[in-house]
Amino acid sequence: MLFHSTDFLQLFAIAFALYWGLRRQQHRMIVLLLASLYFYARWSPWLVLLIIFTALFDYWIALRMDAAEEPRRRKRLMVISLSVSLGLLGFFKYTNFLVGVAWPGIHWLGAAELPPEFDIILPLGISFYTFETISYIVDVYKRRVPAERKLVDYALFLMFFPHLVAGPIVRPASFLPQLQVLRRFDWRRLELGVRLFLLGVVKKAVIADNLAVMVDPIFADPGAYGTAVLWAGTVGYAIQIYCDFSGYTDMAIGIAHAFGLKLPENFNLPYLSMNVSEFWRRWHISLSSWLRDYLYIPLGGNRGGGFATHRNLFLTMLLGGLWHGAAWTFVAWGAYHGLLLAIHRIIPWPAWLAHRALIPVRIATTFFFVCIGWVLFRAQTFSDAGLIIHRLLVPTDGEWLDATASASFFAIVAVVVLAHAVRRFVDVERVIRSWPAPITALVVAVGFYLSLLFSPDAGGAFIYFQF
């Protein structure tokens, strides 16, 4: 059920008028936390359990850890906490790609040339809700916040439908407070949804759908093509997996707003970044903390000196990219990025780099080596990757894009370098705070006549869904 859809906005609109039409709020989180459950079981009526499962047992676990008083026994129970959601995580996910990455040990003992293949179902959203719950019970652990006594509004921070599929993530400190409070109606936070739906529909159905049509047949053949239409390929796609996830991510936080509850921002213009640190400041906001957070600063952050913290950048990283999918070309790409984070530290830049005439440089640059590591991200395999890579560094001939799609994606680029200027250099909320009520209505439902009207006919499911 993708939010630009129909049946999702019949939801929308029940639970909507269902919740704003209550007066007591644990009322209002039942009707949402019925309507999450409704929305998920709606992609898996069985797999809905599991998500279940792990609210209750996660909402006891925190319960029993908050009220031990011993230190042992408060890090006996988190870790048993962990051990179950990482242990679900990697079952559900990572079977297949441990399995065939320990079978050659097994091979040589005896066991068939090819490793089995388990059909298992990946649960949609697991990689972001164990990361939630997660982020919970060590917060409770250690004490930064206290279990949630009521396992609805529990429940409603690890299910609540806009972010539950693909973030933004969640901490638990910013978002069940949020529950506690009954909001009155208010219009002009209602609006600000509305745009912002409006955007993520924009990005994901106009854009990144478009762009699609282009980008996966390069990426399924890329030796039919030579080093111009691989980079535009390759340009395409990042610009598809950033208006696809930020669409998404827009689309969940005006959700939230038009509920009285506000989402952590994802996104903060990440290509106009000056550099590899920058980039992960500004991209998947709510991943990159928390991967600091969780994982950097536990495992010894920029404490014990220069190796030890390029160190832990290194395996931050390399975790983040196994996080995103069970394969070696996430796992590259996690790599291929601590690397750069490395490299970024160890360096000592001289102080004109930062001469605001080289902005440009720097910038471009800077996507340059993020594209060079979608490449790793989106090619299906090694051997894929190497190729693109290569000819994307050294000239080759190969077929050409038709005129139609090459019209096609230069028009998106023009649309998607002004609309980043426009962001950058103009404060945008100001502007459309100044018109009249009704030009905003006009340019809204303009604004969706025209998404329909441009979205291509088999819009596809966004990107992150597979994680």
The other form holds:
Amino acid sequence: MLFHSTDFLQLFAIAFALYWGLRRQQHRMIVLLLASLYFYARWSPWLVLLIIFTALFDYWIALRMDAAEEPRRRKRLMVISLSVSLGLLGFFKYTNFLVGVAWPGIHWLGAAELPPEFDIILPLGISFYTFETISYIVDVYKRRVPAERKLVDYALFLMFFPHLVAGPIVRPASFLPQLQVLRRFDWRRLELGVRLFLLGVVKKAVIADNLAVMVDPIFADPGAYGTAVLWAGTVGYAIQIYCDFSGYTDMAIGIAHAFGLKLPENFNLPYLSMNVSEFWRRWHISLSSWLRDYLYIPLGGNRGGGFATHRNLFLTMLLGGLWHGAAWTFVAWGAYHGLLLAIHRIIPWPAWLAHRALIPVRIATTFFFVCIGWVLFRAQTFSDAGLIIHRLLVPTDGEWLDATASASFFAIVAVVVLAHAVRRFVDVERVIRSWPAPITALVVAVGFYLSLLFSPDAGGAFIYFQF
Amino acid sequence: MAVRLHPGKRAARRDRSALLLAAVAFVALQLGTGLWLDDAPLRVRHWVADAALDRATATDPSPEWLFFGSSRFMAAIDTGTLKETIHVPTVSIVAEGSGIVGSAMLLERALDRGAAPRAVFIEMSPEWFVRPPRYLDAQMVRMFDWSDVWHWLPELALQDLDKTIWARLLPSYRYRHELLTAWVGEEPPYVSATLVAASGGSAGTPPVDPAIARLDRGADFEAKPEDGARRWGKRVSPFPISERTVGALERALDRCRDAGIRCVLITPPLSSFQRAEYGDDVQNAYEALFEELEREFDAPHLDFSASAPDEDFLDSSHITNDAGERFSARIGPRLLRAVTGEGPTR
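To test you: the structure above is the form predicted alone. What is the structure of the form predicted together with the partner chain?
Next comes the full complex, this chain leading.
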């Protein structure tokens, strides 16, 4: 169920009316939980049982862990929980991949030449809610947060429908306390939510989906195109994935605001980053901070000196890449970023590079390397990725986009660049707040109207739903 | 970028005003767009129906016989064969895919536009009479203005109301291709891309008019006369007759009578599987409908439901092109007799 669909809007309208119509906090939480279960069950009534199982199991484990005093017992409970969570994620997401990896050895022992393909459905959002439940269990183990006593609240932490299928990845310390507070309806929060939702719809339906119409054919047959078109496709994909994912996040945060709840920010103008390290502080912030807190630091972080730090960075990014999908291209993408981060740390950058005049060059250079990474991320195969990267770097002739597609592409890129510049130099929130209510109303109404008008047929699921 | 809420009751009042005004403005924009579409030529919103009406109202030569019906008529009636068989100069199919209500509406629109055929043939079938009439929410809603929606609201409410809501209350989404094409003068690029994928043609090529494209017996053709029979059977069991559908038909027949146009009602071929679904009760009630129509409007009913063998069917209600040619050659003389009133029609 997409956020910008009638089905969802109906669900939202009912949940919204019931939620604010009820006086008791626990009743409101039950409404949100039922809405979340329905939201998930609309995709798969059977696999909703899996997330219910995960919620019940980790709720129970956390209570047991909280009650246990003996460190070994607490650790044993945490290991059991992590094993189950990662085991489920591994089974549903990585079985075919792992069998493929192991198959040369199995074939050597006498099995058939080609590995079997298991028909396993990837449960929607499993990568996201697995990380959320892991952070909860680890935080309870480390006594950063107490075990949640209310099952409904814990289940809602995991299943709250705005963040259920593609994040942002919420942390128990920031989200669970919000569920305890009985809130009063707040027009300011609703107005903010509506504006964020509109921003998300524009990013997703108008920009990302329209770019997909142009980008998909280029990546489907990269050999047909020359350098210029492949650059257009690569830059187009960079904008597409950003608008698709950050658009989803904006909608999710906006919907949560409508219920008086706050989800963490996930993006902060990542393409204006001046180096790769900064990029990862601005891109998919909830994932990169999760990886930092629950993988990089437990691996040793930067405590073990230069080599260990670089190794930990590299491993973290490698696993981060694998988290995105069970394919070697994702692993390579993660490794590529791990390598970039390590190189960024190793090189003693001269001080003059920090000069203001060089900021555009640094931004452009970072964007260039990020785009090369997106080729690995988006290409179907390594040979496609190799071909595209080669042609990006070595001028090559090939087919051109037709005039209309080119015009659409440049128009969209111009709008996105302009929007970034405005966000960078203008306090947009302050400007909007200075408008009289009728102007804001007109902008919102026309914005929704135009978003509907410019939504292509091809618009579909969000890219990050597959992860 | 984290956004902080502005404190104070004044900010809350301003935001409440902004949201309420935005809702009003959004609804006004949508309603305005809908009214603009209602006023725009039919080709903007429903170019297939508009093309069908163009065929019905063509001049030089103008069609003498017009067939109004669904894809079943498209499958069964081969205009070329009919012309050769009975030497009627021009025959056109005005198919719309929405049963009797759609046929009656198109017939009235054709007469409004000045069509003056000698004879009109309207497709009949038991399921087209069932309450509520099907497909009003599909193609027909594209032709509706607010008065039509109001008139058919009881029926629309019993169908997928979502489609009507999208069409009437959110036209900037439902008719986005049509609006952009009409306003800009050319299709938006994503529409071109969609059409290229669908038709295998080049960008900008319109899709094939379903009223012209006949159902082809391809190399891998396999007759499936049972396909859909059960589904259609469920729709006529029980068989509550929609008086408003009958009323729409009577209104169209009345106009034809006033204009001196001969009307003939035709049940096209149906597979044995579909006919078996009807049962005696449905069949008797269905036939009884025509006695009154024939008496009041002098509109004979020709039942060709058992006129094609099962191996000719693509599914339970559509025959192939080849079968359509044979069927058209066979029924030509009977249609001619029904129009001229000479000799037995049954």
